[in-house]
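The chain below stands alone and is given as structure tokens, in the form predicted on its own.
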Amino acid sequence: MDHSHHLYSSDGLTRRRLLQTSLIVGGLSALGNFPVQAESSSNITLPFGRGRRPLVAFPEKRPLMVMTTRPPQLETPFPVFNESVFTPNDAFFVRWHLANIPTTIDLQTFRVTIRGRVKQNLSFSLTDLQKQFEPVEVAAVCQCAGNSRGFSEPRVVGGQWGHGAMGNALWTGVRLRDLLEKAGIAPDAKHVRFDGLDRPVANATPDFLKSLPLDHAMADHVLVAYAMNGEALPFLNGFPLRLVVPGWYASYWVKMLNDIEVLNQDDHNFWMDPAYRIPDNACGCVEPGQKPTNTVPLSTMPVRSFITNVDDGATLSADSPTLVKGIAFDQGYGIDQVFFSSDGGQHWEAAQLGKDYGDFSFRPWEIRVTLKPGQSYRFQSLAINRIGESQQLHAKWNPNGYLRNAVETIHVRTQG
């Protein structure tokens, strides 16, 4: 489907955004005070220490779980993942590193620039990208590097996310490769670095910059995106442009992208080194409490799966077979199998995979299980991708709580 015309006449998008950003100015400039507070009793308590979260509706968002407001860190309530394979824009998680975020963007003057080790510096407006380049769509999971960090034992530093710092969307944009090739890449180019419009509040805080190796930046599926799920990017998810790096953690998916710089050397800015690093070994892990000797940049996501339609602690009926549904994903090899256990992993049976929306997308799965009345069960799912990588039965540990792909357990009972 070509989204370059009917989604975005530039005039229509500008008028619509002017209306939206007039609301966002008030909301974002007062992030210290919740812009739209739900009822005071509207809270969710995640199952770990200090896991109580207020539900708050920010501009363009339904009530989400708030971890911090400056910068905004908003988590998707987990039942949302049972609504559809694609996470609704108004429920998509939000994670900014810097608190100084623009409250308005003038599309008449906004440009994204390509510079550095290129033959010619180039600058494009949003309309330029939509009219001058082939539109490309990719379904891909965007997952925060710290997703599920709150479950780390022993506890680690960083935002204590539950499982909702992720989302799956159909992203529309232009290939990053097409922009780089139009600028002309110098023979000594090694990395491509990305910057957005967000800025630090204090001068001592480093600007948020992330880099990709050139060979990965040139991959077909790496996009400069201007739409998600058929609509303009929400302001808090990076309007007007964000980098989309399917299979890689969301720290690389730079929001409000306005600067692309080609480098002829490795990038050692703060957010590449020392931030977002994992132990340099096969598992990316160390013994709890230890510090790694050597580290490498965090990049791709391991295989994961979740049960989405059964809550932990639920009481189920045993009168008829119970339908259990879920999602699975990995770094882009694609999901090959999902297995389900009702007894905490002693016995496994194959679940049925649903529609394949692409190798980087959530893959739905389901299974019907017969339960006995008055019993306790431990539901688990285990996914395996097409190269044989599987979830781990037990969580591995590293000092930043990255790479979690343990089999998660849902405790349920049946009516007696």
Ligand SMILES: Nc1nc2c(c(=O)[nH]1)N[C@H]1C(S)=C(S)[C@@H](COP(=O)(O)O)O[C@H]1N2
The other form holds:
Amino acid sequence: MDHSHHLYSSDGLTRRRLLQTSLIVGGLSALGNFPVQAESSSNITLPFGRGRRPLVAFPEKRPLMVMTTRPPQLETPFPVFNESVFTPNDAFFVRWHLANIPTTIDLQTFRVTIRGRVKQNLSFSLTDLQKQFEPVEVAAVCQCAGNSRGFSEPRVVGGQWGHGAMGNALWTGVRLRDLLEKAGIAPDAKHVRFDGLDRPVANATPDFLKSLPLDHAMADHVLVAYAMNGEALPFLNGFPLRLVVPGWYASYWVKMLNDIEVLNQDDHNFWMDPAYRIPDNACGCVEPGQKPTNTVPLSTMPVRSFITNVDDGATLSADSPTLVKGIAFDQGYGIDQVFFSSDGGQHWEAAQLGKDYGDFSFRPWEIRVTLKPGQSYRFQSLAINRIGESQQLHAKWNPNGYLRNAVETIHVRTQG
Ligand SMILES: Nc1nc2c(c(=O)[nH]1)N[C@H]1C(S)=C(S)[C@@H](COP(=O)(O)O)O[C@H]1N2
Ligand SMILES: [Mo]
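Output block for the form predicted together with the named molecule, input the form predicted on its own:
Expanding to the full complex; the earlier chain stays at the top.
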């Protein structure tokens, strides 16, 4: 059976996409080994210590900023966020913890299993999911918990990401709730734990497992997704299935998802405890250099915004008004307002919000500003969500560099 032809039979994707999908499926073995040596002539240097990143094209990807090759950790160059509200699949950032990632997946034998505190264990092929369950779409930002960590001062441990460990996509899949209900949730169920096909290289390294509290696992918009921006997931973004948890940091968005286990207790596996925790207080922060006494699992993303069409250090013409464009997002209340300042936050003006693609999506915004010749400016944007939460004027600090949502500054000059 040529299984690739059944991949998208249930959701009406076009023939062009079907053809692309079969190419992807057929091409999996051609992925071979990921490039081990970063052979690259071009680089981007992020504005913090040890910020030089070679640009390398991995399978199904355009050249991205390489932080590590094994496992692959690739950052999206920031100008990509000005191309479109939805981050193209070939430019979407990549982050794996474990270097043992399968390079081929046979869809005829691939199954995702539901087990643990359920009435009956179930397992589904990709085609089963597409045929037996209602397809659901959600536009949502996938942001690494460590996004922008490189800007932490003092410096913190972990991958030194710039602002490009995030992306916005239209995800298609089935509701996790529908799968859990089909299996029948036991009355004592408390958490749901997710595992993917990737494995540690060393025995001592714990396998990557993440859990959601049952009430959140049952939320309407939590998906087991098989498509991203209308096409099969790129291999490096979790082909063939990944968990999508809109509004929550990407650490929960388990890729190459093949095992769903319902637990009757809290999950204290390494990746839930001690990893991925934040100080248990209102700001999720501590005095720089201090350790928190109590921690809780990281979950939702605070409101952020970025200017996307002006580079730091740019020289602009003052002859005509300058159009400044950007994006904003939060944990799913939606963006209410974005303000812009050209003088480092002394004066603020309301920007115009663009099309609304849903509460979990990037929200585009823009503003036209008149500049004087021969001046220096500090461009900033400040977003407020629909429950009145705003970005921080000054960055908070915690030992892992999580939760950054400070107002960012772009320095520009004008000619003349
Ligand atoms: N199976 C698996 N899923 C995973 C991870 C992983 O290491 N293994 N990393 C998580 C983290 S920390 C991030 S930031 C996102 C990255 O998603 P992306 O590579 O599609 O951008 O995947 C998440 N899902
Ligand atoms: Mo992450």
